[in-house]
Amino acid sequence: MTGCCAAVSLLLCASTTMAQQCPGVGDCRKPHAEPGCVMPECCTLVCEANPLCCDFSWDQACADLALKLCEGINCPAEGECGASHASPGCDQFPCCDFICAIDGWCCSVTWDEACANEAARMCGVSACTIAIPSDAIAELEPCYEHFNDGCSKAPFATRAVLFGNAYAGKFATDAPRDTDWMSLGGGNAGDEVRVQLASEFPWEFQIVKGSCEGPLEVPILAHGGPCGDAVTLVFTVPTGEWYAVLTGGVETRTFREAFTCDEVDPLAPPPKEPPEPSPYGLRYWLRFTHHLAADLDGDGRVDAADLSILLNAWGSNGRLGDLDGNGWVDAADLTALLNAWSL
């Protein structure tokens, strides 16, 4: 041992050199001259159980202990994080440590392309704070529960909101997932519908029709932040049930764990004490508006000037006037015309 060890408990001084050693240099599953090894966490394991792998040097008896203790534990490993391989955990400690934090697939089964992308995508990525909108309703849901889940938990419920209000929520992971479903009031088949929407996070927005009884379709998947200016997102109202759902994810995969709610709820605590902080905030707000489909003119009514332009489109398979899509201009568009009257 070292002086130390003479003028303090061994305890301390196994303490002092841990934290002096981990992280240290060369491969923690490998004996080699210097102490600690390149992952942080298994490096603080074998040294907990033995100190002399961080006093002296990392030893075969040190390398068998971390194949012992270190299961699973990946970072840093073999292979480059913005390219795909197929051992687990990648080169680069920071970003492999916080990729393998919000999907634990990458760092306990295989560093896919997925992970890759995720890495090209996501590290060294800062933290924000969005600035919400005056104007914005809360969604009021405490942590770690779940009042707008839609089909992801029952009983089925969603959030209700208006065209034209903005909204404020948050995205906290657990199981199950959190995702927001909400349901929109007025506006029909073939509407044109903006969405704008800012998040603190990375975020999945789907448009998912049909029943959790199933089929569910998803016609609209969209991806993007965390953070920057509120960007647009159109689509067409489908035809029956249909709603929209908010969540955290990227294109190749959905979050469910690492986003730990930052509230402190006495009825509803975190599922892990204590909780690890997030690798983003968790903070969204979003405003529906949309633009009739009727509205032939884009004037913002339906009136005589929209029954004008359908009527000189009658008979043809033109796109101007065909309010239900089925390529032609008849009876059907004319009566979907007059139901969508301005009054």
The other form holds:
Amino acid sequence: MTGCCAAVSLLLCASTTMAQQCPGVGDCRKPHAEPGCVMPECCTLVCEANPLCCDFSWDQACADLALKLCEGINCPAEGECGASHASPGCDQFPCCDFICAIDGWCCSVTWDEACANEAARMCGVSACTIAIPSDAIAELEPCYEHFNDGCSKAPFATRAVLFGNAYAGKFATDAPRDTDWMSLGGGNAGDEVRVQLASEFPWEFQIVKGSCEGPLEVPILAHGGPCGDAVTLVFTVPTGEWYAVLTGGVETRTFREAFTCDEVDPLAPPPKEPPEPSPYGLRYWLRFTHHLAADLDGDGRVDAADLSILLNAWGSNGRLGDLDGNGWVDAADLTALLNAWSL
Amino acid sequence: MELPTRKILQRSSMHGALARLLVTLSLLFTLVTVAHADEPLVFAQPVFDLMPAGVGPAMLRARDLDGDGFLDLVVPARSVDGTSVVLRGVGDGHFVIWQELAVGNFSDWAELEDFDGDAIVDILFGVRGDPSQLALFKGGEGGIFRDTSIRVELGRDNSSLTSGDFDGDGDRDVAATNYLGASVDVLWNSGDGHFTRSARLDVARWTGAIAYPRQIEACDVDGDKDLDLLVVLTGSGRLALLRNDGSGSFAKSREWQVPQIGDERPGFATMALADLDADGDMDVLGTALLLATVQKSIAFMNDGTGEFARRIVLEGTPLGYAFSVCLGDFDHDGDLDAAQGAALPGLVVPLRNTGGSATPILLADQFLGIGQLPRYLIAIDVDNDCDLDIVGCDAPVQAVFTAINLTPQLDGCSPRTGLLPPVGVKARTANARAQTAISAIDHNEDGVRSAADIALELQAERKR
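Having seen the form predicted on its own, please provide the structure of the form predicted in complex with its partner chain.
What follows is the whole complex; the chain from before opens it.
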């Protein structure tokens, strides 16, 4: 009875020590005087196998165990998360762990420019829920389907969109990753088009020009998100066949993993172990409008609100209100605004 | 299109028997056609030279490095200890191991040029691995290479290189494909073999699939006297063009899809560049890997401005999966012939151009049985008889092979008349090593298992 109680208390003692020492300090793969090591997951694995590593010191036997048990665990590691370096992982555990879940390369091969860019864009940015405008037209494509993936998926199909309407959609990286292709009706080559866009994930907006057979090119590529207020992009409608494409990515890389569809495909239900949830939400909305230079508040109309903004900037050399680009907000700009007045 | 897995496995199991049958038929065919000395292309059965154990050759560069008058080979390779090799040509179609170079990891590509400005050729390896990098080996007297320790980091998983003076400053710059990164790195040479990355350019950024750029070549496709970049996108089945503005800066990628053949889009693994229609500009001949029919070739015809809207489907190998290609005038009749390599069973098929210069029409004259996967082919004169022979490498078999050209030449060039021993002891040893199966995985993650996935599977061979 006594022996049993002693064993139980030793076990409790060991498990308490482990909880206290993980994460500790020092590289898990190198011996050091202190108990525990800096990588929480690795520390726990090693101390489960050899509690002495968390009780006394992280000696050579602990380091050897780490090399054996912790393959692929690289957070935290040497090197700043915001800068590329040759070794995998980076020095801030939450950031390292988060980025490696999105981009496995960063913890298995090297913390390259793409990893650093992803860290700069996403570490510390919490997931959010955006407000979809009440008039937004829903995308009739569950995120496990591919009804509007353009040249990405045969047969070719796009989502027809019109000026003025808001459209809601979703992105997911379940293979093949989702690319929402939109055909904008009513735009002529040379027109300036304004896009309002908000998203729960880091978005990538492309203008793709040409036909699927080729030549196909991407003259316009922009990035933003996740979360925050809707941003406004302005682009010029190219000549010939073109499409607007919305997908997920950052400047250095398109996303191909981690943004798991949150709807269940009845024909392919998830396995018993459901996939890891996406680190961010999957929803976005956007609205195309004709770009009016005099629409200073971006509401799609030139009206009293814009006149007020211009008069407020009167006489200044700021860019807002300087419609003719002469460097000053003056009578010529007022004339241009009145000429563009929305009825 | 769903991949007929069972059919492929059956094909795989039949390879040995088919290969033996083909070797026999081809030898008979060779003897008959040589006797007639007529137009068909005639090559001796390939002879094999084994690489060091564990070294799978990935591609070939040829030059007479030791000044003995015979072409030698630089062979980047996939080996667990990171060894690539230099082979010395002995002039009869065989090559012997000469130098083993510790590149550090798998290498799929090498460029053989003077990169440091000392008028001696150097080797620049593209090293796959963790991380990918350029590795410069400096050329010295007698063709001996030594490691300079110059390493330049590349993007995710280098698969090929090309070199040329992109910025017009008189030295050789480099462009590299990042296979997993779906991008191209452009690196400027400072003149002494030190490289600085000037740009990383996306390819097929719009696609839901993974583009997997596998091969890059530099050439002036739009006639503006600077070197543009052409890229094979094996994952998305496209040819990409990056135009040089003359200063070494490149425009965004412009891409053409491989044409549909029957009910399927072919897999596109390899290209060779040449002026196929003799109109003064550079065209592209690519491999067309098909599941449903015999293999084909695809000619992307340049209109002179760098537009490749006109694509022609030409003949390929009758068996296996088309994976490699080279071009050369094998009969000295003034137009370009081709040779296509196919995997499973390993075949090389010389393709005679019967259409002349204006409109190429390729015709298979002969089937040359090799081991398993002819990853890369070149057309060079290994025996100094003034015609072009076919040299290739077979990674799974860990050998290079040579098919000596026996075709009567139309310009008085005298080819060898004696046949080389058809298949030597070394070749049998090599063939015995050819034992792998092919699986059907959606490698490019486009949602279907198709010919592109087979091309990617073959590319990944020995990376498993």
